[in-house]
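Just the one chain here, the form predicted on its own, laid out as structure tokens.
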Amino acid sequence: MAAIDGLPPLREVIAAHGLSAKKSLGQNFLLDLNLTAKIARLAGDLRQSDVLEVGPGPGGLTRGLLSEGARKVLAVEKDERCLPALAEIAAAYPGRLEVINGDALDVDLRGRLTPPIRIAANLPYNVGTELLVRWLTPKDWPPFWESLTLMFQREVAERIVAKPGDDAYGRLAILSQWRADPAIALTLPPDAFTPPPKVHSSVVHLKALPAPRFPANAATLNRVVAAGFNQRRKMLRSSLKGLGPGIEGKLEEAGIAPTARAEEIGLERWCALARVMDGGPA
């Protein structure tokens, strides 16, 4: 494994600091620095960008991002055991790495990053989907980030890029494709990680669109889609009846057959239904 900087190999860092991965924190460390640098490059040209990284662990991807020229990396790490290893990286890249010890679901990032901002992370498995949904559903759009380059279990990655009719198609695909261009950029086998997870992992790159593909209220769209896919095998006239009276008429107004199922409906029609639910034209 070739070095990407003058710091020790990650296996030595983990041994020196006693950083065995914790299942409770969803940790699986990627130790090949050539791979972490490759993932950093998938995030694009970082030389004029600040980068938010969640769950850096011993700092493999952190080092990749910095070696690829990131203007600044803000790393949010919940595991205090990792802080000394990250401090060594900060010392090797003066003024370019800031580490916050905290939970990414709770940390206030305002004022800590300067646009343009990219997010790149080997996300802890137990919070990855929740963080993605938060980044895709801010109150205002465009968001604070330009792109997301995120590692997920391959099953989750396939849900992000799925199309109508696919088994993986659902709420996550609609939220991701409504406001961003997602694509699977890289897939890694379990033995790329320590400890190896039970499944393959994939890096998904999502580029924020300047505006949603179709107009809709974000909260309404999320509510309608969630109701539809919570009972995905039922006809929509049944799965959506809890949203209020007259759902069959609203479905028809949106150009959706009441007998259709959620997995058959494309993004444009879901957005039309959200507009109708808000009292507007389809």
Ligand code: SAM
Contents of the next structure:
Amino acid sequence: MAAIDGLPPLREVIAAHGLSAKKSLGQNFLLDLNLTAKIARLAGDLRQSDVLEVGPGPGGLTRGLLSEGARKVLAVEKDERCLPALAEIAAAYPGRLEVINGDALDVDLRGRLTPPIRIAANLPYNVGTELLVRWLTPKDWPPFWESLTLMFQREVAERIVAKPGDDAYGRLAILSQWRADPAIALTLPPDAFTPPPKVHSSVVHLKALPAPRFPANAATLNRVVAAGFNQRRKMLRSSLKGLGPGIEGKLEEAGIAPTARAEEIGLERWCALARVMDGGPA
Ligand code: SAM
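Got the form predicted on its own; any chance of the form predicted in complex with the ligand too?
Every chain and every other molecule in the complex is listed next, the one we just looked at coming first.
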């Protein structure tokens, strides 16, 4: 029996259900339940929250979230081999775990969760960034979630929290920091996982801001930032030329030197440029 919940240790669960890890599904499992409970605590006070978990696998983080008091966990898992193991957890926490067998990129979660909603996941690496971008770019803000607590490869985590001048600074940093407050909460070596991945992993906690840090139209901001970072070492007057005539004047109006490079420009100036591009004041 495991210390946090009286269910069998994860090694026994994996052996009993034949859950050999599949690389194609990004399966690197966390087997230490003290560690998964710690990650669950990084998500905040769960007792008043519903939690969406992507990729529960054999259920290590799921058990952490439930033992830390999550009101309800909705877990979306693509690998149907994991369902019997997850059913055992659901039986140990009656009415608090709902499992959906499907692809997190496709399933419709509307109506299955009650706010406040937090998202917590040890994400499959192959879909992690795509899911993050989706959660950060809903039509309306604030989004349906209060916070995201997500495991990424450390290199991706560094891109999320990067500041101007950092090598990792780019679109993902701007997207993540415009309407959320991201921080790296924990970094783990490869041997924390079974099987171990090639690189370190980090848990990033992102708290949704009630409103964007600076006003801007999301599509315009995305367009200027994409153009700027597509050619990150070029001067902006050249990398943004394709966005239309008079770009030098618009950069100046936004308080940006036309000779500056994308990697030097902070969020506030990017938003000013987006407003100028839309015909408004900086
Ligand atoms: N949460 C478990 C843990 O921490 O040990 C497993 C994490 S493992 C890195 C990623 C999990 O996501 C695997 O169980 C995998 O089957 C699942 N997965 C992969 N792609 C998925 C997708 N598109 N939708 C839902 N689950 C997916």
